[in-house]
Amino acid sequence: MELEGADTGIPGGTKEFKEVALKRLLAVTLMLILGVSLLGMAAGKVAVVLDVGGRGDLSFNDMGFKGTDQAAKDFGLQMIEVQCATGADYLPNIRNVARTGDYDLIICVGFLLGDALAAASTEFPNQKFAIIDVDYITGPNIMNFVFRENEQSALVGALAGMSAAYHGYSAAGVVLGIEIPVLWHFEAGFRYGMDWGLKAFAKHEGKAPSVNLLYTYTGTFSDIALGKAASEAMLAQGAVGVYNVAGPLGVGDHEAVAEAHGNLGTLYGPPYFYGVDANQDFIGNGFHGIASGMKRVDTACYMAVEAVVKGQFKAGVTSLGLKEGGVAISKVGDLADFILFGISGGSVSADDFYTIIANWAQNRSTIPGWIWDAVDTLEAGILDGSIVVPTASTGDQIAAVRAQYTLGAP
């Protein structure tokens, strides 16, 4: 599909976008060359311990790897990745790396590694650690990074709710992983955003839409088939699309959406796929991915490595939200970077770069500009503090959010 003359919604048009993309490709190539040369004179080592699900999820784990790998290249470090097949691997894997005494920093990617880190950090008090999504375990040798996922999910929820109302669908769906506090943040934000979006739609159109929430906790971050089955059930119940809040299960979610389009004989428009953690809009050659709630695990990992390299390691909790660039809703500005991310992971062919851009732009055009403007208004309110999105970290708190923003799904 050619972009020439098409309304892509990209500021500056196709020529400018191609120039930016080519510059980024050149920059990545140069960094790869420099990274290879720096390995020979590495000043230290860093390890990243990944959660179950592992590499290839184009989401949480891959983002952890991405940020750590980039920092290692930029600062001339050697890096290793450690994969955990099951939860039983967490503590032995962390111990095996720590006991060598060779690593300037060990990064644990994921809430489920928290208890293992608690044990290892006391066994190896001189080892510096960083952990993603854990704030309840702290210590003098631990940097904690948590995210305000409720903020990114509010934006996705608003978009999903308004999109459902606009296209005449009765629901919006969310497929979540294991029911843990981190995922309650996502759910709370989505509920608030969906409620906000439906009210914005009613104000614009002069009538209140009837759109409900469909959600399920699958209890897994690795069973792609289960994610697909959950998505299929929601689409059958009238969902305009599915928001992936379960990392690797997004592969199954997208498959369900793609097959629904196949049955309908459509390429663009609903049902939509809403990605998570990374900008997953490029998945499936840019078909069906309308937006992603981005959680910049890569940024946190990079920050941790940079702090150690610069002698600025500081134990304690760092919270990253919209204002800090730690979460976001996907936009054109980062799409090219994440297509390259997909290319580097082997899930995207470089030959499809511009086809993906064209498909993505066409899909986004199926939602009117005033809805995108409304999402921007919500984002601006969160950024300036005039809108505070609720969150939940306990069972009582998420119960309260569900009671306030029921949306047909208490």
Given for the second form:
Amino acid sequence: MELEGADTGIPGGTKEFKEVALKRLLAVTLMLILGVSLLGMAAGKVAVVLDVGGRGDLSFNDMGFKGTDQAAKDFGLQMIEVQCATGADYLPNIRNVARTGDYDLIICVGFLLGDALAAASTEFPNQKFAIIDVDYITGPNIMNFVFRENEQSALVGALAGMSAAYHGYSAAGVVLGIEIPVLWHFEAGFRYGMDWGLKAFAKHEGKAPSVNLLYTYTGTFSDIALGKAASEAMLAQGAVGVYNVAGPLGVGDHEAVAEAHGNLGTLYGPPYFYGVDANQDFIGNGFHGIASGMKRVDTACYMAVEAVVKGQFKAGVTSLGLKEGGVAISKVGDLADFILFGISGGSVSADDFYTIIANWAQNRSTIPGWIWDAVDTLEAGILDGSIVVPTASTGDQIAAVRAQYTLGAP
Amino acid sequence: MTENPARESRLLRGVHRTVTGLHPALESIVAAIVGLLIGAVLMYIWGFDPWKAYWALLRGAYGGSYEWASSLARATPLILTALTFSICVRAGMFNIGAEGQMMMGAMAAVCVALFAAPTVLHLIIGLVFAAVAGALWSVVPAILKVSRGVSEVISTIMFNWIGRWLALYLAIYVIVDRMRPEKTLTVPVTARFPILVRGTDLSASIFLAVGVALVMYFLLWHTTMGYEVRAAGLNPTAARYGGIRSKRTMIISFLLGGITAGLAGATIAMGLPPSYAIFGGGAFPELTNLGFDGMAVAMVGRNHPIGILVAALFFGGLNAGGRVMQFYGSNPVPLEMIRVVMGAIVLAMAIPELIRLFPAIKNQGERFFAVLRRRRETRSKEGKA
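Having displayed the form predicted on its own, please output the structure of the form predicted together with its partner chain.
What follows is the entire complex, opening with the chain shown before.
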């Protein structure tokens, strides 16, 4: 096209004319290239800012990256990730990205970024933001995403309660991190679910089991050794397994469970390990991880990008539960997804794919089908709204839940 | 141990003379260029464009007033922790304890949230708290050294751990914000350093850091006390022969170091937006490593307060610019790679001073192994008896 135009633009055959035409041709091509690249830029950019935990945790941060990356691919956007080396980087990193004005959306993954985003969002009123696990940042340019962790924990609690009763154990354990309101959601849900599970067991077997709840707030999200110590104490007190509610501490919890199996000389069956946030069933080649209460950070990030692309950006708090696919109890399909995720992260060898699934399936078969069906019943009840799982966000509320579902505590 | 000690020391002296023979400023520049080249090669090998990356670094560090302010903000605590290390090096000791002293200082500064006071007074009280806490945490290793001859390298490293866990305990259980238990109480507005450049992290704490550096320069080079400290560092035996009380200089240098480290903690707690609090939940994401980074700053700054100011500006720029490398244009470099490159630059820049300090480090090591050997000998004697 341009060539034809250029040809007709040359009336004579003199050298100057040719040069002028050549320059015009060049200008037209340049403008075309510029136009195309502008179009490419108009397709948009998203940034995901991670806290000091950083990539490689195969959990919270990696899921935030995965969800945003997937959305960027699906909607044809450019995506960058910004990690923070120290806590002092949070605010400057958000500011640096927002200052460019190039990004349609900046996603902050994790509550540690809350203060920084609250400050930055008022400085850049035209920049759209999203944040995970924070519900207190008001402002017309921020989507807050929170999860109804009580729902996923209720499912895990029901499973743990019933499996303890079935295998004749006297307790089920929960190892938590720092006692913050988010963790109260987990505790409240687990208490309700465990109570529900024990009642379901009593109804099925015709006799009420005696199973206690053991729980510890370790005060840390990073000290794996403390998680192991807390788990060992619970297993020694007769716990059928431990539910990890402290991210990385799960590695320590799993170690404690694996060592207990080593002492018993067993490979499958109780004690079990219950994972959190990501699908952690694949930890330790699929041995002992029976189910995970998943918190789909990736889904939230995907939804945030989707909302911006489709012009449905909605400031305020979006709560994600079972119904919205924000939380779930792990199933076989997720396991395959997350093993692939682990392989891409380099922490799982590709050769182990089928071994892990086989180990996991073998372990799951140590719990009878009717218990799994009961968990599905609870899930269906929560989904259709006939069952409402209690939650707690304040000290008074958790005290009330603890008083209602004592689970063996005097 | 070695077959030919004379030859080894001649070689070492040769290297030493070649490196230290240059003018210090020229030497630093050569070291910086070497470091940048190593970083460039590393980035090239892993498929990043070093030119674009360094351009992003430069622009992110010193490209405008916003960038300068960010770099200065990051330099502030480093100036103070670098002083901790360098004062003690000048006195002939290795104080590795800036990290723990800084954490104690930060916790002490947060304590101003427990009571109200008028604006400037509140800030000053917090600084005094932090300075006292840092000094207390530093004086114990000093006393152990003076009275029992405990190596300060070992004791300060141990005190770093004790300080870290004590500070975490305080942050999680004592001065915790009950509504947001992942962090400590928030320092009230009356006790905060005012922000100097709107929209950046740069607060008036930079004046504190620069002021302390100048005071330390004056103390070390223009007072009798400073002269004694430096003389004891250059040659302890000669200093003692000359009538300098070496135990006193040791205690003084440790106290001064502890004060500066404590103040470094205060600049974070009271001068770092937006939280003005310390996060225990993430295990001190704002504080961790500032004490150790300070040692690198001290070495690049040749353990001289004025040199430290320049070096801290350079390090602050590396920090502030390094962030930008992550998302600059078509050549985003992941944070892990940026840290590798930074490490190469820092290492290259610290090497000249490390070589200069080598005899002292070697002495420390020999003394330590001598103690071990003596203990083993006594034990084997006891066994025979």
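Quick caveat, the model's predicted, so the values are computed rather than measured. Numbering follows the first chain given and starts at 1. The term rigid core refers to the most C-alpha atoms you can superpose between the two forms while keeping them within 1.5 Å.
K.L.:
Could you check, with the core superposed, whether the Cα atom of E81 shifts 2 Å or more between these two forms?
P.N.:
Yes; E81 is a residue whose C-alpha shifts (by 2 Å or more) between these two forms when the cores are overlaid.
K.L.:
For G56, decide whether the Cα shift between these two forms is 2 Å or greater, given a superposition on the rigid core.
P.N.:
Moves: yes, 2 Å or greater.
K.L.:
Quick check: V97 between these two forms - does its CA shift reach 2 Å or more after fitting the rigid core?
P.N.:
The answer is yes; the displacement is at least 2 Å.
K.L.:
Core superposed, what is the CA shift for G67 between these two forms, in angstrom?
P.N.:
Displacement of the alpha carbon, after core fit: 2.3 Å.
K.L.:
Given the rigid core as reference frame, how large is the C-alpha shift of Q312 between these two forms? Answer in angstrom.
P.N.:
That residue's C-alpha is offset by 4.5 Å.
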